[in-house]
Amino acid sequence: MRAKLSFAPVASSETNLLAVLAADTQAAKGPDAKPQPELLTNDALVQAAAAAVLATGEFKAGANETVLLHAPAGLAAQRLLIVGLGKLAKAATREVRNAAGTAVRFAKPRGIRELVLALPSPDRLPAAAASRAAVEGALIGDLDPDTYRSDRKDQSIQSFTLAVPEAPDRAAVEAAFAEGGIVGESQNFVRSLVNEPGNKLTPTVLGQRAALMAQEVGLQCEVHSTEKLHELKMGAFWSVAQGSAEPPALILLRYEPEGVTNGPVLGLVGKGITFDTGGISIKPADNMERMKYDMAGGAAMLGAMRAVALLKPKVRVIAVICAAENMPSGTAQKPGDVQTAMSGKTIEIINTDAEGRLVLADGLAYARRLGATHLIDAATLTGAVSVALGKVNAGAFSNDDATYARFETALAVSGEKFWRLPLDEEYAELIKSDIADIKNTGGRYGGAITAAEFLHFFAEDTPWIHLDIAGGAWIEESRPYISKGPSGIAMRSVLEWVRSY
């Protein structure tokens, strides 16, 4: 997709499809309060073209609701698409991002390959923030997961133009638009990785893809395998990898901005299980094919590093991705085994399907050894977090309120939904082992929390955030603004957390 800005009047846009945004301006509540849809553009010709359909009351401007007009009077565009944001009082950049994705996904199956989206007037929504959100949403909406279909038809949008007829600060809008392009492309990079089948994206291939990306954007990159794990005494990481014929990959990325030699060093740690059978504690067959997504946390960190390299914040960042397959075999670890982690702490294996926390234990320890002063990890770690929060919010944990406050601020920019869950010594008691320092599961209850407490044991007193994205990393049904499949969750939020420093 070619994305560009235009500061020409919206009505004069010669395009196959002109999309404009609308919101429900009805402030009253109650059963008698009827929606009052209103276009968020001051262009009189566009308002005139849409007046008749808005007057019918059929279009209510609900979130991602659409109505299409052919040959709109007075406009150069062949079609006019109106996309709803929902209630105006609640409309923000998140709604603009989704609406832009909705416009793109409306166009794709109809053979429309170029479109113009009119940015809301600056008196309605801040122009720069809306500009960034719009291009992000358009890029995200354009990606589909049908990579390996032999009859695949490329329905990609070839040209997306964001029309900004009113811009108090054009330079700010241009900068935000460029930023949004980087963020949207980085999220699609994440989604493309997660979409790859386990036989195509092995740990070795993930390391190769990471190295290629690093070369393209100017990051330092090292990719190691079995020998390095043994050298570092990463017994927890190796215990997961030892059951597979595919060797593991320890991926290290460094971002060191010129002139920055002091201050914090941020450590991004990602779970990169390229396929998870559960090991000896094998999973049920139903939906096991989705376990190719078990490297979504690692992919999110790779995408965040890509965006960091291109946006160039003034803070040092390292990323550690622990990639492996979790397979059952004659060499696989067994329930009851005791493993020694890189930190020297010992772990009793209760369930080999609780493998993500094992690779992260060594990833966190390694990031600390490399000098990370603050840590954030992302992982499709537990089904329990989905039981607790459903598919709406992902789970977040932290041992430091100030560090987490920065993450909450980041969420206001990223538009992603995370809910902070507790850490408590009473939960940590549930994973104490009789034979070792700690065990890798704490039983049925509070499973997401005991998993987080396991990681806390290895983060120790380093300020740390844990993101359990198991419930949000895979979209089961297509939405108006994004396809089914990988979501790319956490990348935007991790990026904004990094930029807060």
Ligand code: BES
The other form holds:
Amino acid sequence: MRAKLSFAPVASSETNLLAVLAADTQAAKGPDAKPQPELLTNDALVQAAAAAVLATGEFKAGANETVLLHAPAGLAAQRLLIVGLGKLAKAATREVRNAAGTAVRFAKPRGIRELVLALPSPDRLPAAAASRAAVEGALIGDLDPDTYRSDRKDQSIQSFTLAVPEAPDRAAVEAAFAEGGIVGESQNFVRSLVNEPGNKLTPTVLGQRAALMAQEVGLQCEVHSTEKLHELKMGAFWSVAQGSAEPPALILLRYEPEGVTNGPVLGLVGKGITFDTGGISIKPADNMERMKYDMAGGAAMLGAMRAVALLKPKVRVIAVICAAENMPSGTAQKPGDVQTAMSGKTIEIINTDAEGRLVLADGLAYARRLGATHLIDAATLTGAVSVALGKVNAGAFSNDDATYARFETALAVSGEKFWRLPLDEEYAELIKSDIADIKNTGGRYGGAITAAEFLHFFAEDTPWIHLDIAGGAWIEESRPYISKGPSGIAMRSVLEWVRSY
Ligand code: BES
Ligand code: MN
Ligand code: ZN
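Starting from the form predicted alone shown above, please give the structure in the form predicted together with the ligand.
Below: every chain and molecule of the assembly, starting with the one above.
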């Protein structure tokens, strides 16, 4: 999809599909409060073309609700699509992002290859932020996961034009538009990686994909394997990798902006389990195929680094992605085994399916050794996080309120939903071992928190954020603005967190 920016009036744009946004301006609540859909445009010709359908009341401007008009009177466009944002009072960048995705996903199955989206006038929504969000949403909406289907239709949108009215600050809108393109493409990069099956995307292949991306955007990249794990004494990471015929990959990316030689070094750490069978503590067969997405945290960090390289914030960033396959075999680790992590701490393995925390233990320790002053990790770590929060919010944890405050600010820009859960010494008690320093599971209750406490033990007192995205990384059912499949969650929020430094 090519994204273009236009400041020309939309009524005269000769497009297959002109999409405009509408919102419900009804402020009152209660049984008598009827929706009042209002078109968010100052263009009188577009208003006139839509007047009749709006008057019927059949379109309520609910979030991602659509109505289509063919041959709209007075417009050069062949079709006029009205996309709802929901309540105007609540409409913000998140709603615009989704509405742009909805417009794209409306066009795709109808064979429409090109569309124009008219942005609301700046008195309704700030032009720069809305422009960025619209491009992101359009790119996100354009991706479908049917990569290996022989009958895969080339449904991709070829050209998406964002029409911005009366922008007083064109430079700011142009910059935001370019930024939205980088962010949306980086998120799709993440989603495409996560979508790959375990046989196609082994740890080695993930390393190759990371190296290729790094070369394209100008990042330093090293990919190591078994030998380096032994050399660094990464006993926790290796304990997961040892059961697989596929060698692990320790992926290291470095972003060092010119002239920045002091200040923080941000360490991004990602879980890159390219397939999680559970190991000897094997998972049930039902839905096990889904476990190809167990590298979504690692992919999110790769995507964030891609965007960092292109947006060039003035802060040093390193990324450590620990990629391995968790397999049962004659060489696999067993429950009861004791492993020595890179930090020297010993771990009793209770359940080989709690493998994400093992690879991350060494990933976090390594990022610290490489000089990270602040850490953030992302991982599809626990089923328990979905029990706690459902699939609406992903889980977040931190040992430092100031660091977490930056993340909260980042969420306001990214529009992603994370909910902070507690860390506490009393939870850490649950993972004390009789034989070793720590054990790798803490029982059924508070499973997402004991997993976070396990990571805390290795992050120690370095300011650190942990993102448990097990519930948010895979979308079960298609939504109007995004396909089912990998969501690409965490990449945007991690990026904004980095940019806050
Ligand atoms: N990758 C899984 C977590 C997961 C579960 C992600 C469902 C996505 C959907 C992780 O490695 C795992 O198996 N966790 C166990 C931990 C348990 C053994 C303490 C879990 O959540 O059951
Ligand atoms: Mn597991
Ligand atoms: Zn896992």
